[in-house]
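The chain below stands alone, shown as structure tokens; this is the form predicted on its own.
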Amino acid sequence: MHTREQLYIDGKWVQPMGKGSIDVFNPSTEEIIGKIPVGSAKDIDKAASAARLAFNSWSKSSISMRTDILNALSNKLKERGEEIAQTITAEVGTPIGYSRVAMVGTPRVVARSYAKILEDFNWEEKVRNSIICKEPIGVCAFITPWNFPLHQIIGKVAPAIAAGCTMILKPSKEAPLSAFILADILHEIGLPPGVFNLVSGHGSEIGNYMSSHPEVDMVSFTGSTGAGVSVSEAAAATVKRVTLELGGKSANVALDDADPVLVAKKAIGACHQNSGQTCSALTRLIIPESMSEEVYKIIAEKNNSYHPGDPLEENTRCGPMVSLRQQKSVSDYIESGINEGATLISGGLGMPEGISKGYYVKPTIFANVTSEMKIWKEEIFGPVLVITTYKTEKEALILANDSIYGLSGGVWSKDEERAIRFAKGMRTGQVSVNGGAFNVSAPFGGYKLSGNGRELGTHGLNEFLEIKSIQL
């Protein structure tokens, strides 16, 4: 039993001022594995003081310090990786070899990546007779969610430790207790008092008021267009700083040259990782009609042999949705599919086989998918995929751009210069040609209603720095 009660302020373990706890529940098995504190606005108001004394001298802070900072968070990381794993794979049902990878692996890559760009990075510039600088823009609020816990955090942790920031995180109550390790691990390291704080709690009580804080610079938001649309409100009167990193419908493109069983087989996996609860997902395939009779017979037996089950196994590569109410979601979209009309060549409604508890659905294939379809306009987040069919390029670029989102998008095409023309149409802030690889120092972030602002690398540093032009 992962038991919090505390909160982590001021560089001191501190009891809530808030009343009540949150259970923290085991989706594969929905029994109760833990249990954090409710956090309260007053709470926020020691977070934010704390943050900005802290400010005061962090922001002052040597490059040296920052960078032995970030080097040793991801050596901790990698030190504790397993138990971090096993963590997250019981709050959020990842498969635990995805959960090493991804979950754990990647933030630490992440953290090391800051070090690394702070070796070079430049501060100054001289534009004829100005000096241009980059400063820490001050205390932020962070507001996580739960499908890759850990890894959300540290894409805004990392590059605020690097800025020179202080900050104040609510971590998602669905999968809080990495965050709570990741503070034990700051405090460990030697992470100097008021610069990370920790409150969790109900984002409804404590979310917007963070937002809203006035000592609050700047607030980065991951989850929902529409809880982003509201932690925008409430971050509108005081005038800050706000990123964004929402939904998504990706579209996963292959063109007439591309081999089809490629695109069939990877198309699976490109949809259904971390058992489709990823905002990055590619869960709109796009292909040409000569193709599609292939396609659809390799994509039903790709998508038969993956089989939920026990995350905590090791050749397990689908787990359960994160929350009954997740579920419940999910197979209602599943549902509305069957209901409109689309073509359902794998999965469908219902448990999988041989599982009668924990909060899992069938990963679902769906062809003939017109773009009036519930399940091709809305983020079903969950392994849920939808397939329509294109005569020309032309038609393809329409259908991948039909979407009111913009995060991500797939390209497939034996030439590689004919994909690159054609991911550059698509409005969408990453695209990948031919299964290219994640690259965390490559920025991440959306068009339209996937967001604003931008993560990892260099252009996520930037978006904790205020610009200032000093005039000679």
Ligand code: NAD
Given for the second form:
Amino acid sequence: MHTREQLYIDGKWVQPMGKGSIDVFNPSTEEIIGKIPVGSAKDIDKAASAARLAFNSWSKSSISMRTDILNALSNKLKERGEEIAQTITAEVGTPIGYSRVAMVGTPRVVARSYAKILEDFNWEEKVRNSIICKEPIGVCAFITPWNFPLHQIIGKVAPAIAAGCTMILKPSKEAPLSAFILADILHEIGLPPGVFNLVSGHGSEIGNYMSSHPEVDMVSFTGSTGAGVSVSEAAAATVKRVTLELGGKSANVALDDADPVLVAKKAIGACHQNSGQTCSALTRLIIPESMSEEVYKIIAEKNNSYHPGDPLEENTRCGPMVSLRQQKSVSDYIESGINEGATLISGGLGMPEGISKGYYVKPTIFANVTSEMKIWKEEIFGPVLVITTYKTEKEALILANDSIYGLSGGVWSKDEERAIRFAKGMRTGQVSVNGGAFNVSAPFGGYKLSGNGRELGTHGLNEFLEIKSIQL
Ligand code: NAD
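Same protein, different state: after the form predicted on its own, show the form predicted together with ligand NAD.
Full complex below, order starting with the chain above.
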């Protein structure tokens, strides 16, 4: 049992001023595996004061000190890697093999990448009669989701440390446990008091309070578009910087010269990773009509290799949904696809065969999906792939861009130049050409309702900086 009763404020574990606790569930066993405290507005005030005070010195700390902290953080994440992977698998239900790589490996590399970026980052430049200086923006509030809990936290904490900012983190209530481990690590490696503060609690209560807080200079939010809008509204009166990483409904497009076998095989993993609970998942597959029969056949077969199971089993590729609420929501979308007349080619409603407990759904594939259908338009956030066909490349691009979101995308072609041309036409923050891999040093973020601002790499660091011009 992971029981946490205190919040981390000003370099100490302290009693919360809020009342009660939040249960953390294991979605594959439905058992309670942890408890975290409910922080209140008063706890946020205390954390904001500590962060404001610490900003005076941390903003002037040496680059070598920040680099040492980031490297030490990366090393500790490696040292405690198995414990963190097991913890995140227990609270999110992520298959353990994927947890080791994506839930621990990626954050470890991201922390280190910021130490590296600091080695030759340009803090000042001369433009005619001006010196242009980059300075840390101040006290930052971080509100994060449950699906890649530590990765989404490190994507904010590491660049903020690198920039010289101080911060208050509110992790999600579904998967908060790795945030508490992170606080232990930052304490152990000697991050000065007040630079990092952790206040857990309910988003609808303290999330809005953090966003509107006059002592907070910037809020960085990752989560659903609805909550992101609410954060922006709460932040508006204090004119603070707001960066948002929100939902997606990303298109994966096969051009007519693509290899149908490769497209079909890769499309499943690109949709079902982390049991489909990935904001950048490629959930709309767009293929030429002439390819459809071959692609459907392979995809239906390949979908079986994602048969859900115990996330602690090494061979499991699809775990449960994170919560009962999420299981119901994904099931409702599957039902809606059936009712709206899409062709179910694999999966469907009900529990997967052989499973009687846990928040599971069947990985599901729909073909003949049209752009009027709800399953085409809305983010499902589960292992549900929707497929449609096109006749011309122009039509393929219209379909790809037919979304309120613009977070990610994919394009497949034997001709890389042609695929890049198509990628440039997609209104989305990142595109993978022929399965190009995720890059922790490339900016990550969305167009349209997928958000604004960028995380990771040098672009991610710049979000935490103010710019000053000194005229001579
Ligand atoms: P969510 O919006 O319910 O919660 C995210 C965080 O916001 C949590 O910490 C929650 O407590 C808090 N919150 C909730 N309501 C709030 C409010 N009114 N004001 C302030 N804070 C509030 O999202 P979720 O269910 O945890 O995560 C799933 C969503 O996040 C999906 O839509 C997914 O696409 C998106 N997401 C986006 C990215 C990205 O980088 N673009 C990454 C991961 C997840």
